[in-house]
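Read the single chain below, which is given as structure tokens and is the form predicted on its own.
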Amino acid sequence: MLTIGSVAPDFELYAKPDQKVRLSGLRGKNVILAFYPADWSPVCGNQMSLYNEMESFFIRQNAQLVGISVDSRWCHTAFAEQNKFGFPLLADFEPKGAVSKVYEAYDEGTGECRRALYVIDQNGVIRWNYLSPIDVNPGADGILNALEQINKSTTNDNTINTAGK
């Protein structure tokens, strides 16, 4: 996985059919990067309709949650639209797994990403990373951790900028 403290390589995927995500324009807001191998299968769907349940708390953290596999966005948008998703899947679809390589969250003996998260904070740094078994919902507390951990240094930050002034 690529090294805390690194900033987040850039990229852009299909979100819907006719819409695009690029991460650099999700700036001045945490993001959740959340790879997993496949729509429909079941330890998927349990893991975003999990966080899909936690969106009202990821929000409090200032942060963005997006999902990304080798799906197609075609594929992507007919599972969001039957789970009633509110954040959105981007498609890693061609060519196959590029950003999935690039965050080494890539499986190339089965074509599929790994079930792999990255927290990365407002500035496009990552702050958080995590390599799940592939039968294993990862769940959210170390997402939740991660962005406490974000949000109480830039509080501090703030505080000790403020303070010299």
Second form
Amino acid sequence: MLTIGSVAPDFELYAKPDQKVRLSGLRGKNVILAFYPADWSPVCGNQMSLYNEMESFFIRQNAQLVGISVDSRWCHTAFAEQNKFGFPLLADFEPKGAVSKVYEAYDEGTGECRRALYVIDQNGVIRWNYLSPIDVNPGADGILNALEQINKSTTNDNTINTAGK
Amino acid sequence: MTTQLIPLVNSNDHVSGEGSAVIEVVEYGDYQCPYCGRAYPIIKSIQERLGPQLRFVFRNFPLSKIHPHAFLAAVATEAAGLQDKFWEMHDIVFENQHSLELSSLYQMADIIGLDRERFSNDIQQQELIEKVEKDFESGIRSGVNGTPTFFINGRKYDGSWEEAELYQYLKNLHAKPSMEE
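What I would like now is the form predicted together with its partner chain, since the data block earlier showed the form predicted on its own; can you produce it?
Once more the chain from above appears, this time first in line as the rest of the complex follows.
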């Protein structure tokens, strides 16, 4: 896993057949990167469905969730429609797993992503990471705690800045 | 990730069983979830078998995007709770989880003898909606990652909840309560 405090490497991947998402385009928001092994496999469905229910929590924390796997944009589209996902699934498809490898979230044995989570702050700095066993849905408490930590420190910084002026 | 129930069982919870029970099972469940539907008779049976040794608590964890009726069904049970019939509603809702439209919820309310006007008013109360949302949030904080998720004496239980396995696990806890600490 990339270390906490380092700058999250930028990337651009397809989110829909005709639309790409660039990480640096999300600056100003906290970003949750959720790498997961594959569309359609049951545990992943659960993990992504759980995160899908948390839209209001993430909005409150000024956060954007993106899921990433090596499935194609067409596969992602069908998977997202079936489960009514309200967040983008990015296709790390060509060259296969390139972004996942950079984020040390790629399993060479299976050719799929590992179940890795990153929380990146508004300035693009990695603030939290977690690697879950492949068959365990890690839930969302870690993500939520990390986001609250970030927002607490941001508020404090703002207070200090204002006070200094 | 966390395995600790947050917050612990308190006066906002619906509790079935005695305060003196040595085993406490908390379920985070979704009324439209088929797995929760399957767990329902298992819990019932285990409650019967363990009698006063077991205290059972249900908290709402509706996955609204995939189960469009789950949230309102949860609110309906909370509304029944205001008329002291939470568990009657909880049971009848699980027993009819294939049809949880509003009209069905009204029928169930009639069957268990709720005051219909009051029920109709209460299911629109912001307070009850917030109660269900709070339950969901407490589940997230506690590391719930799907439904049903069980906490036994305050700790997340990752074992099988098939009746034989769950019963044996609880029975063993009771046999050596000192090992729990």
